[in-house]
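Given next, in structure tokens, is a single chain: the form predicted alone.
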Amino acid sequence: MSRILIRGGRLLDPASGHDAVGDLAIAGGRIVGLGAPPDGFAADRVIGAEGCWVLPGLIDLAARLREPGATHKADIASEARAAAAAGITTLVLPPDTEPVLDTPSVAELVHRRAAAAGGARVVPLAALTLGLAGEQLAPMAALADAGCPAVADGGRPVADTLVLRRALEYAATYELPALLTPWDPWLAAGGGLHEGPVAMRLGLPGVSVAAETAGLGRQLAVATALGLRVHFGRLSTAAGAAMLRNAHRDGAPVTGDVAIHQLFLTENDAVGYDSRFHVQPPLRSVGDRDALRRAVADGTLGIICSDHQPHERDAKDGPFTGTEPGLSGIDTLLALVLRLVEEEAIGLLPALAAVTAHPAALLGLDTGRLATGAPADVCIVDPQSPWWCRAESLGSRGRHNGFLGWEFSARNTHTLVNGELVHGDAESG
């Protein structure tokens, strides 16, 4: 492995609060010097980072890659390379693949394809139940041994609450965090947009706030009664965030995340029936969006993810609710997190923690930080490099990004994974 010196950048580490200009030295795939290289360090490559920010590589807690099972939409190689170009060094893959990620062989396939891709790492999550059918528990110990650091329902909540309890207890015996989807599929059936005046005006079936709070309430009741470590993914409502905040106040060891598009887009973005804005959970009201921002700022929602869901063009053609839900998000995750900082919704280090240190802590990863001895998963960002988000400039095979036409002020220039340059020009600087 190369010895690399990143010279003269602003080193930002949200895990420790470190914020100072200096050098970052890398050898053997790990960080060996923070601020200055160790004595005798001789670099094979030097990357000039003067005027740039040097950050831990982003960890995206929810990114569908469509492989195995739906490679006509995207695949691990395409999305891992796109993520690396966007400053993401770890993609966390939910288990709703085809076949479902409920056997070690599927996990091993994902690891092999990711290693061959040469882009971002891919960390698979194990299914909570076999086939995500909500009936029999998955072989969690074997899946953990195969490199799955957590279990998840993959967006298919376990309907039988007793099975859910047993699954959470089983996961806890292996100290595996459980990632759940706070969603009642029966209350949400057929809907595509927040239940409110916009959906009514457009003639679209709405999804009530209760579709989230009913699901969250049932899962919270089980988790808090047993004192289990549970994480709730992709909250979308003010009411859901308030429920999680109250659970924190009661001392429950539960956490939550939000998709980045929910912090910018609302039901009003769908007035043109643009299917890019057909997502699940649906885009909510302005009040919900503002409450979610406050929940990120006060730490109730400690993690921000892309909820990346690439689709082929045909999947997004047709009447709004007839299209497949989900938008493409990995290309703009970092840019939007920095936009939150520009809009003073949250400070720079807390914002970066939501996409680095916090997801690392949830999954027990040793990445997500700039520290001597840590794996060298690093990105370099030029904060004064404006760019326009256009379909032709996206790295993902999914072109239905929700922010096409937006201008962003910062651009990722280099990405290193495990000390290897996977994006950018090593000879620059």
Second form
Amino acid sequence: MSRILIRGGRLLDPASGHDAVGDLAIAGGRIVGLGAPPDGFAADRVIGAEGCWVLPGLIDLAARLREPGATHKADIASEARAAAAAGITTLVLPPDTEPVLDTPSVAELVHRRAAAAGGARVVPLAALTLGLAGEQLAPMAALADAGCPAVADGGRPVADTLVLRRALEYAATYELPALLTPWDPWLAAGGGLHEGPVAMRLGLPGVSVAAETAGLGRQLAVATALGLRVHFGRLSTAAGAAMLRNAHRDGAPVTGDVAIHQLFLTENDAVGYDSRFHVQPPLRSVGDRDALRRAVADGTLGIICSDHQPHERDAKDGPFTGTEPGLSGIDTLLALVLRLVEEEAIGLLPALAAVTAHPAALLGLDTGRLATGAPADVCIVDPQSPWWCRAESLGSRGRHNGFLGWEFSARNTHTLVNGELVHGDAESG
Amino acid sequence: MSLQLDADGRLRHFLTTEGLPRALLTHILDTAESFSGVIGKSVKKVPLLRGRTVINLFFESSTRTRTTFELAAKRLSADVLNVNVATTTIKGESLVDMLHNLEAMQADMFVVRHAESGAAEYIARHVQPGVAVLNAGDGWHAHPTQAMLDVFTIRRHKGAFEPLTVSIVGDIRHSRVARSQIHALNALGTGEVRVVAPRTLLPRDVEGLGVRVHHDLDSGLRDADVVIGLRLQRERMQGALLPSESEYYRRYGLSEARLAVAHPEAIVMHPGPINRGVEIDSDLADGPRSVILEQVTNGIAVRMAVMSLVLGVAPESTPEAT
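Starting from the form predicted alone, produce the coordinates for the form predicted together with its partner chain.
Now the full complex is given, and it begins with the chain already shown.
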């Protein structure tokens, strides 16, 4: 394994609060020196990072990779390499693959393909129920043994509340965190945009705020009554964030995340029926977006993810609700998180924690931090390297990024996964 | 919406009545007025679209609407091709492929009906420059020629819009007709536009369109000059939006008796086809207040006007000319 010295960068570790210029030494896949290399360290390769930020590689808590099952949209290799180029070192794969991630063999396939791709790590999540059908429990313990650090409903909430309770209790037996989607499919049926003035004018079926809060309330009631550790994914409304904040205040061990696009885009972006903005949960009001930003700033929503959903062109080509929901987001996750900091929505270290230390803590991963002894998943960012987001410059096979035409100021220059350089160049030591 | 207007404010496509200036709407009405004279003659054709090809592209079947567009195009001497696409789920590349194939037949205009909101706009973005798109109804979004024939009929009976109170009764939530009517009526300066329906048939934030909301038919019809009933789809019962057709009729069905609170000269309209005994009583639908059949006749003139305007061949076809 390479011995790499990252020289002279601003080392930022949100887990410890470390923020100082120095060197980062890597050997045997791990960080062996933070601030200065250990005595006698001889690097094979050196990366000059003067003027740049050295960060823990990002952990993206929700990224559909379309493999297995829909490789006409994307595959593990394409997305893992694109993620690495964008500063993401871990992609967390929800279990709604085809077949569903409900047997160890599917988890093993994902691990094999990711290892062969040589980009970002891929961490599969186990299905909460067999086939995500909400009826029988998935073999969670076996899936945990196969490398799934958590269980999830994969965006298909368990309809039967008693099955939900039992699934959460069973997961808790093995201390597996459960990732749930706060969503009432009946209230949301047919809709693709927030139920508000824009959907009304465009003649689109609206998705009410209650589609989120009704789902969240039901799941929260089960989790808090039993004191279970549950994480709620992709909140999109002010009301949902307020419910989670209240649960925190009452001492419930629950957490939440938000998709990065919900912190920038609103229902107004859908004027013109641009299908890139057909996402689930839908884009909400300006008030919801602002409340979500506040919830990120106060820690209610401690994790930010890309909710990456690559599609082939045909799936997104058409008049809005006829298209498949979801946008492509791994290419812009880091840039947008730093944009939040530029816009003073949140401080730099808390923003970075939302894409590194916090998801690592949720899933019990050893990565997501710059610390001696930790796996060397690292990215280097030039904060003064403007770039335009264009379809042809995206690494993901999904070209329907919601931020095409935006200009960003910071660019990822190097990415290391497990101590190996997977993006960017180094000088020979 | 800039997509449907060129830099000089002329119609390139006709996709929605939303955002169109009053002068342009008035110009469409005035042009329609000139064509309604043609319809009254024994030879009902003018040569304005001779040599042009109009394709009726209907992804959602509607014999009635398609026929009025076909007749309008033929009275302008256009060649007309009807393409009925059996599935409403055709989308994406296949839709664009179909468009390009039809364009290769030298089409000048597509008249599009589709079950999805935004479909006409999608097609307008994908056609070649110089090819016009007329929206003949997209999802719940817009049905602008229907709205224009409605306001044309209102103007013929009532003259100015400013003193009028117009009440639209029924399923506003799912109605592309109502949305387009409301935009047109407001742009033309209508005194008051009301919507009358139970909450399940009203979209959230409908007040944002500039209407007054009534849930009670008596208050909604009080002193109204124009009463527009909307078609009620039977599947609304299955969707738990209404308990039954009979309960709907009792609360919102239009009849001579219920119209007693309206202005004595009030006219009754309906975009058709009507469900007798559900939205409207037969005596009212066939009675002297009803202008429902006139609406159908006026639809031809209005569609001729819009077709000639988007292809730039209408007599005095600039808004400034009015």
